[in-house]
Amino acid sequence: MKNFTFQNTTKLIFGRGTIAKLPQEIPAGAKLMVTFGGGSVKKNGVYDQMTQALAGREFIEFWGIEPNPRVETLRRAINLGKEQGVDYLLAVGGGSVADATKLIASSIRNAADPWDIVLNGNLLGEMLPMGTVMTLPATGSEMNSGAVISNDATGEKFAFYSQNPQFSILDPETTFSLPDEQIAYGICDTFVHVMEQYMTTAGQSPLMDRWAEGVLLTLIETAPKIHANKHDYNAMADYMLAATMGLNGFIALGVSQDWATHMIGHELTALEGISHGQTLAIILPALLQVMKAQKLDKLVQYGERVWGIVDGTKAERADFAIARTEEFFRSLGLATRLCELNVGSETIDEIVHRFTTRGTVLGEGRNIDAKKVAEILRLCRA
């Protein structure tokens, strides 16, 4: 195992009716404003419970932050706080409108210009506190320091990093309005999460690999049961905390970690508008399988440890979990081939051609280059 520091200090409440513990959270005289996506969190009652629990209190309210958050609408998010002197930040919504809103609060207070902090950490200065209340299990921005930003005028799609949050409200039944088609993707982010810090090199950690294949094995057992009742409690309560505990940093301690498929995947996003979970379904399969001979004994460990693999050679083992993720994600509804989404080689090259251009390379071996890159897209047309 790696030495490690680690530190998570976002207060997590869990639960049904946890929406109005929000005074006990945010201090009484801090100049608030509430972000917001598209207007869900009114059809759903987040947004009445919200004004009921902060009753009394003044605050100034920010709609319409898309999913992949842009940073043109950030802008405007950022002049308003800084009119208003806003010194609080409260994101309701899912994992979107929270990422928006740490960019918001890195903003407010400091003069450079929001998508070069996305670029430059080093801008990085105060950066306002935040709370946030879930509606949508998926990235655990929630409890990390983590945010993805779009950029529409340069066609990019970056991570950034400020730092957490100080709490988060996550009550499992505002997320029974959710369509399907969010929890498939949601569902589908959590699980690449946990194969990102997971599918590296064997016998790095007896405990991070149990702890990440419980996370793994409870989103397998877990999602049947949502699709076949969605106000099954129990079962979203479990799929909420999964989304937590997969990108919180607990099962990342002391191992070695990919995130290639992640990096791929944000620019299919970026160049085609695809959700971000769906283009996480068509990348990893294929990212396994090129590189399945660096990942080959952890492949057999998660194949009989999460898929009841058992039979076969090594390769064979390793096909064979490689084939059930892909029959995992299908179940969610989700595809797993750029062709089904008409995704053509222009595209291809063009993701090809940025990852050649700032010489990026990706993995828990820092080996994938932009000719492994161009492989594994390949094979996800195949």
Second form
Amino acid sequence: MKNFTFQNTTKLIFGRGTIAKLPQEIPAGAKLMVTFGGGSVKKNGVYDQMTQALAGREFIEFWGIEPNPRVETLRRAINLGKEQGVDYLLAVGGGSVADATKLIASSIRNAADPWDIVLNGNLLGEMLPMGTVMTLPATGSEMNSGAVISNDATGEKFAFYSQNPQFSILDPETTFSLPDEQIAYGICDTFVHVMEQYMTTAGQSPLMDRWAEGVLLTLIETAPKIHANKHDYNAMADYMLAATMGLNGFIALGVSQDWATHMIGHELTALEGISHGQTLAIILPALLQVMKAQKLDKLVQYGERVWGIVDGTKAERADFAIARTEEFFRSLGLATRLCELNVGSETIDEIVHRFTTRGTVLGEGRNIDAKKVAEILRLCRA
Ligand code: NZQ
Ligand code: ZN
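Right, and the form predicted in complex with ligand NZQ of this protein, after the form predicted alone?
Full complex below, order starting with the chain above.
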């Protein structure tokens, strides 16, 4: 196990009716800005619960944060926050609203342009305190410091890291209104977050391995229950907590991480507008195939403990494990090949060009370079 320092400062408030606890978490005199997406919270009653909870408090609202939030939209929110002297933020919605709010909170007291803040962590100054009411289990943004921001003008999408929300309220009933495809993306995103922290070098920490395998097995067991009835409170609660636990640092203590699937996936979203979870379902199986030799022991362990694969040579067992992973994504209703989404070779060439220019090397072995990215993308096009 490697050395590590771990601190997660987010207070998690979980369960039915917990939006009512908002006033206990937001200081009474705060100059509050509440941020939202495109309106789902008005249809599913979350907005009403929030306004009831904050009755008697003054706050300003910022609407219209889109999926894969664009810096162009956020500049408007930041200017409003500056004008109004905002000193506390509350994000109400999915990961995009939470991520966007991290950038807004990092920019209101900062003279730097928000895109420069995304690109250069040294420009980060004081982040205003923020909380979230999370309505979409997927990103873990409710309990981590990460945020992923898109730039329309440059066609880019990058992550930056600021601070955790002070608190996050997760009421599984708020997820009952999610469209089927968002549930599929969210389960896949959570699964791949865990895989990116687990599917590396075997034998680093039995504790982290078991913890990660526990989250993966929970998702595999829960997905059909949600498919049968998305108003199944306990199934949604397990999925929601799995998403938080999948990316709040708890399964990554002292072990190496990969994240190449995410980095390549972000390019597909930036260039083709493909939803985040969908990009991962396409990239991960191909990446595992291309990196099979390096990840062989872990693939065999994963195959046995998660999918019950015990027969065959090591190489065969790894192949079965990859095939089962792809089948799982397909069982969620997701595409697993680029050709299904009509993504052509020009897009692949552009992604490879970007990795070549940036000189980025990815993966736990820092050996997924532009050439390997090309191999992975060509394999998932087939
Ligand atoms: O905008 P509204 O109207 O609210 O609708 C949203 C949006 O259209 C809708 N939605 C959310 N909750 C709902 C709901 N519809 C009905 N009922 C509900 N309860 O779902 C749509 C998608 O929302 P979005 O927030 O974009 O989805 P998600 O939570 O998957 O977030 C995706 C973004 O997070 C980034 C992704 O790259 C992408 O930009 N990520 C953030 C990470 C992090 N902060 O650590 C890590 C992830 O790997 C990921 O990269
Ligand atoms: Zn993700």
